[in-house]
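One chain comes next, on its own, written out as structure tokens in the form predicted alone.
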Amino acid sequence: MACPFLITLGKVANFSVLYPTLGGITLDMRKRFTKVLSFNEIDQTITVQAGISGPDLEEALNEAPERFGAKRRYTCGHFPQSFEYSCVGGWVVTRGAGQNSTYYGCITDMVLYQRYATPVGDLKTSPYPREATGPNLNQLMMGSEGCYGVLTEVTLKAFRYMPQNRKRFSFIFKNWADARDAAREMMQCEAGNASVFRLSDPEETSLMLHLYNVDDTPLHGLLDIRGYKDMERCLFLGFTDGEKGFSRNVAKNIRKIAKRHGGMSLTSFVTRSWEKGRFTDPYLRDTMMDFGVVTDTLECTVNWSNMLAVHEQVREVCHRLPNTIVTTHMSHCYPQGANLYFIFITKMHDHEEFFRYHRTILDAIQKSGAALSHHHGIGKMFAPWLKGSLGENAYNIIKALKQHFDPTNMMNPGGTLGLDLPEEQVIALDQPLSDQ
């Protein structure tokens, strides 16, 4: 999930870091930052203050006739878990994604220009869908979670809002490996893309149907006897979005390859049943914490051909730990790949003992060979893992970015990206846990 926008002279903070790690000042944006500067219906754009919250985003472009005089609606299409508290500058400092972003795309595809205030002077970015004019210093500058500048306003790409062309589905298949080929094709098919994609693996698929009270609607009695099999079975949902006959289009061509891969329509109602809590689920960590469980998620970004090995190994490394639940879905679709999402829920006291968990996981993600993060950022706690991530010569360019924007290193000092870490804290690819 995305996370708000808290630029500290320390580090992009997430929920539950909220100050400078290493003294000084934090810049909370969403104060005074909060504006919608402009808005271009013939562009189909809207330039906004960085700290704005998305449902206030959304909001405006939900009302877009009465507030600026537009011909329609429009909407955002970035709705990530955080959606209610998050705001535009944490989407795009993080590269974040929304739940919808298989057919609307991630904030780094939203995003056309940003403004910011750096230890060098002002920074703007070109305003053009596309050019060929160098590197591209929008994409260099999203992701950068603070270490280059404070960023201030951002043009976003706004999309017609058609809610009422929404089609709605969910679908049960008998095993892991059925389920990703028919979500692979999909992909590949060249039909469109649904908003919604959501393949959840047979554990957490156990978990969705109780949560979802699947278990209590004829739906259930009909699994068994079909063989879809408690802990093999996998649930499929989402929902497509767009103009009218190319929504039905799409869940017409999903539907069609569902069933060439042997899966049954459980029709919309677990879909509607998980839009009810996809923004409230979230906000029961913190009670569970209250009684000694804890849980928390990491995700990363696979191909096709390699998803398997890392599903398979880094869940492996999750279960070491007993008595652990171990939940694991794909929310975020390519025709080349998908990103594989981990949620462990377990019995925890110890903060020591839940960073030497979590850094286990880190470690298999990275081995594994799968990116570190799809859209969560890196922040302090994945910084170590960065430049063994990418490599060094890659990492240098980072490093390099750095120096030019904030040679003092006034900007989030104290680990965001690694930027400023000792090198013995700086993880190797090839390096055992244990000398860490």
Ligand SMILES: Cc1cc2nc3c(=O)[nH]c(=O)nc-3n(C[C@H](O)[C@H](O)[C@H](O)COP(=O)(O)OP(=O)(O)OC[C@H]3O[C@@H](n4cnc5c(N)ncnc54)[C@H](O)[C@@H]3O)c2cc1C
Given for the second form:
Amino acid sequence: MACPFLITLGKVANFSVLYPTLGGITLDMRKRFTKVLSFNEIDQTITVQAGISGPDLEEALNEAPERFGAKRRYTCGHFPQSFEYSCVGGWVVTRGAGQNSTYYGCITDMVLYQRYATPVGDLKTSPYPREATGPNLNQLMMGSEGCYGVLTEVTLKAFRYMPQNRKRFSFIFKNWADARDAAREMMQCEAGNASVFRLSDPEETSLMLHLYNVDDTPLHGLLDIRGYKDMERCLFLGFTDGEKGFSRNVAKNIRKIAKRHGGMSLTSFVTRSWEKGRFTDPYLRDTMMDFGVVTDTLECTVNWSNMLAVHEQVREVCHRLPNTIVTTHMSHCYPQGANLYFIFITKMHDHEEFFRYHRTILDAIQKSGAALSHHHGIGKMFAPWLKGSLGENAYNIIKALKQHFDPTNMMNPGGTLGLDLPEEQVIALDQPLSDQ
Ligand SMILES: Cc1cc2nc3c(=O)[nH]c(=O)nc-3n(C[C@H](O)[C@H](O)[C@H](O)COP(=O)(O)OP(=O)(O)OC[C@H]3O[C@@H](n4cnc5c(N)ncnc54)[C@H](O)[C@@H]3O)c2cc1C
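For comparison with the form predicted alone, provide the form predicted together with this ligand.
Next comes the full complex, this chain leading.
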């Protein structure tokens, strides 16, 4: 049964998968746009209709020998936490990132070809691994969040499926600074990347060690004795993928760097616990809401050089609400930076309170100098901040494309990407929250 709080929230915020915001129709791509159109083992690509779900795509690739007569098994490499219920089309138009993105890349690294039905006609991008034929159309269309047209077909890269080569690891560091320095070195040392690469800050570490029952084991006491103190220590976990020797070497290198930064190995036990709930943990959200406990997530991208400042500033704002748990992790990492993912868990009484709090966090993210979103996209809730965040000139490119593809505003009207927001609802970069 749907949660009443969520329904109210959906109606007030004008976001819902059930109702088009301004009337008209809603397309459910999961009904008839779910086919695999072709599989090309020579190019290692798969072409699908946009409504195919994550599990159906992954199953088709895992079963490539049986289904397509392929020599090998393959994987899509894209596993967002919403994997079980999201579709390829949604991944692409919101510029999503799976939990294994540090090795496989985000969806924007995986797409070769897209086909859109737009109000001004059919649009097909070219299917090559790269080209230098003007601005990149594939990238321009990804992130359009349904405002330019309906994505109907996608060609994605396929990766060799070799789960037997996976090497799991987990380490505990004495503090956030040591852990962050270790993560940066792992990403910059050019020895290959882990697939899942996830570092929790002290507050999240405390919660995770509790959830994964480490608190009930002798390890808990050992950590204290060795100086890894609660609410200072940081948990780092993940696993490697790829060819056997590559995967082993990446794991070996991670171990070496972790040790150099004071990391203590917790073996693969914690990683396996995380894996068990990696897609299902969010199901708790609705149950918690039934008890008035609200949780939501906001995330952004930072460079290594401003990570500390963004982490501190955003968390300070989150913690202004008393009795709130605020956990933070990075889980999509690059040589030049990473995402920061904030989760709050708090008691709330109504949607007004939720929106007020949500706005303060978004505003703090924007003013801290981080990218407004690493992979959740913009939608309607983040839309008032987009123009201020990108700058007028850059934002006008998004608007000009909207004008080209959808001059009568048929596609996702009602605030997505801020495209039809009244000017007074647009929030400038330097605008104090009290004026908003
Ligand atoms: C619990 C939870 C965990 C999540 N974890 C992650 C994560 O790990 N990584 C991540 O990247 N995201 C995550 N998300 C966000 C979301 O699931 C993803 O952005 C996902 O890619 C959206 O896909 P969907 O099929 O659910 O799209 P929807 O939510 O149905 O649609 C998203 C937007 O895209 C538009 N759209 C969808 N399909 C098409 C199409 N074919 N053509 C044109 N427009 C279209 C819709 O109109 C809408 O504006 C999470 C969300 C939840 C609720």
